[in-house]
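Have a look below at one chain only, the form predicted alone, in structure tokens format.
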Amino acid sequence: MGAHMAANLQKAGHDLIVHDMRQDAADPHIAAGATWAESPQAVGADSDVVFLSLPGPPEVKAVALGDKSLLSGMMPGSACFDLSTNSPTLVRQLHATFVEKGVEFLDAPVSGGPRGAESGKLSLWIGGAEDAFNTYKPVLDAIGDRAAYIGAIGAGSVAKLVHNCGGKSVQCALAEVFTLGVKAGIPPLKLWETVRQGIIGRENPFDSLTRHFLRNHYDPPDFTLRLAQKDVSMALELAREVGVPMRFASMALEEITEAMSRGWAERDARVAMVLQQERAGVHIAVDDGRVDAAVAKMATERAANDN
């Protein structure tokens, strides 16, 4: 991830000061006209603004504020963007311990992949003093087509561990539902043909948070809580008659039925929902005005993305 960046501000024809436990791995960049420093503390001596990306908390920390450290080395008025996926607690101890210097530090997570790295085509989220995002815009943007300030230190990392997870708990409820479908006889290649043209399948799952959830509004529904059990149920019924284990399915009917013991049964099904922001002790209920504005941005943005 951190080659293909540094190769993008490079080609947007940013002069690189580079460092990396192995000078190996920066040869091609210092080929292409970078300069070498051999500590994080010469970085940041010689850097206006610094990029670190890193595999996490740890070697971020020991790359701040180790030996050789880059705040040692940084001059007041200077910035540092943290690319890594982050803690949000020690991005914020980071940031307090930099401003003392008179250095901005800011989390910057990106969520692109190294497809994205290399094409370009990725997602900045920051975190931090929103003048310092404004004065490294154009720069970020060498990095991604999508650098958005997010709010205060640390916000970009809370958003990008949100993404993650969300990510990986769809992926083991979907390895766990196509398993059922294959075991249950259809080929696997056909089954996603399928799934793929339903409802669920053509749009994005975040996108099905505008909706409802966003809004508050489970009524009129589009389709009842009674029925989303109903189905549920008889997925459960069928796992068990081909023997597939089901806990993602199995927990997601615990959530229904406690909110149809609620009298929820003919409200949509979405808002089972509601019942983790009791839990968490949030209440999630936006303007449609601003909700109905953020999805015709993002289809704005989509549509020039595509083009």
The other form holds:
Amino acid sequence: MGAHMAANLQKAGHDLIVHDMRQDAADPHIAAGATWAESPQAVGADSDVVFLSLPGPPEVKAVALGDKSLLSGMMPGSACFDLSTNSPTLVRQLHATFVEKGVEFLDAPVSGGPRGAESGKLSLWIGGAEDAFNTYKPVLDAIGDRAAYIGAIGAGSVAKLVHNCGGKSVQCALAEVFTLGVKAGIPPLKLWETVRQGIIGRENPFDSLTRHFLRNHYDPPDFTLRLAQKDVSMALELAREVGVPMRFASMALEEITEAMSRGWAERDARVAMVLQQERAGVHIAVDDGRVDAAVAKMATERAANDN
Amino acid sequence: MKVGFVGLGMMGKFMAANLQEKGFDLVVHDLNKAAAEPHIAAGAAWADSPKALGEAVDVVFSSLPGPPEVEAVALGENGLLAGMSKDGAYFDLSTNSPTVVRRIHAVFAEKGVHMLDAPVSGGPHGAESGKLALWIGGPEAVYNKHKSVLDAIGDRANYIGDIGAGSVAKLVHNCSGYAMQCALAEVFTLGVKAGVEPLALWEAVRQGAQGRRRTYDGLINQFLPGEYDPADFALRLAHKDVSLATALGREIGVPMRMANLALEEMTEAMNRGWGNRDSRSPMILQLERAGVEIAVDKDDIRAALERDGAANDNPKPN
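Structure of the form predicted in complex with the partner chain (previous: the form predicted alone):
What follows is the whole complex; the chain from before opens it.
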């Protein structure tokens, strides 16, 4: 990831100082005019703003605070953006330590994969001081086309973990239902092409949240919980019949059944999502006007992006 | 062609109205006769029973809550089968059990009547606008013969396979939606409890890799072709991400049943030595548990994307 992001900063004309555990990784950047620094400390001493793209918390902590650390080199008034997928707790600790020395620390995890890092079609989710975000926005824009300020320090990392963790649970659920469909006799590609034309397949996984969950509106129903229970029950019966274990779908049916026992049968099927809010001690109810505006904004950006 | 329609509920009323608008001569029946009034006012005939309806038309559609209602309408006393003639066709638009539709199909076939499953996807809005997918299982010749009627109901009528295939596809689709819904409720409660405003969180993830593509498009590069090397994103790193998320859940007190289960899958895959394979490789574990192999030719996947007609908007397979 870092190779592509650093290259894009160079292409945008920023004067780059680089460091990596393996110096040969820096060769293409040095060939393109970047300066090599022997340590994170040396990078910090010569830069106004520093970006880190590392595997995870231990590596970030070592670079930020370890031997010849970044912090020991950085000047008051400079800023560090951590592009790694990191623990919100650790970035908050680092933030506190950096701020004591007058250095801004922001978390700025990215989403888009190596291809996005290369093409610049990359989201950056920034948590920390909003004025530092604004100051360095042109530099962030050189890395990705969607740099967005999310909130206080750690907020970018929280959004990233929500995104990636959600993706992995969804992946398990999809593996289940596809093995069910294939074992029940539909060739895999035919099945994929088919469900892709359904209401779920025509959109991304997050858009349906704008209709009920974010607004906390489950009445009147678009599709009743009672009918959802019937559908998932039939899917699980089929799975037992053809011999496909369905851990995630079984858990989903338990949620739906619990919601039915609350007397929610005639409410919208998404009302089962209220149970998790209760378990977590969280209440989500975003004002309709704000949700509508965000949906409209997203549609406009999407249209602009497609052109 | 005379068309019969049984079940004028939330979905049925729109589909029946669209058939009328396209000029088909309609005969309708519902347990609640009042539901038929708008259709009768628009020129439809009323039938007192499914049997009477079956006697009056060439092709019948039903849109009903589920298996018991469909069995009663199809096979009950004064049911469709008692009225329909040889070579007639019956399409069940309900979301039904593949086992039940196969049984009904067999009983109808004995009398020379064709029964096909044709569940729809698109919700009431899709039923009203005609932006509706219909997934048909049964004899392909009967599907082809009635394609113009199916096209009057939805813009994406597709033949899936033998009897029951449409219902299997529908159950796969809907079941994935409910499992995903639980998973997303979990991660959103995590994000909100960790201090991010719900709409800001939605806007952020909506711009991420998962939010920028259609739900099933993440299956294109690894799961469908059955190729998990080289890694697009290493399992080792994905394992770290989900570990961080579940650790955060424990720290702030958010139970995460599905994410913990996902982490167990990933840990098991790591123990197979797959740490440097793609992070989708844990999906192989489910293929093993189900006794299913999936390895689709990449050229066939490309062709499918082109067939979709929105090819410009589509991701390119590796």
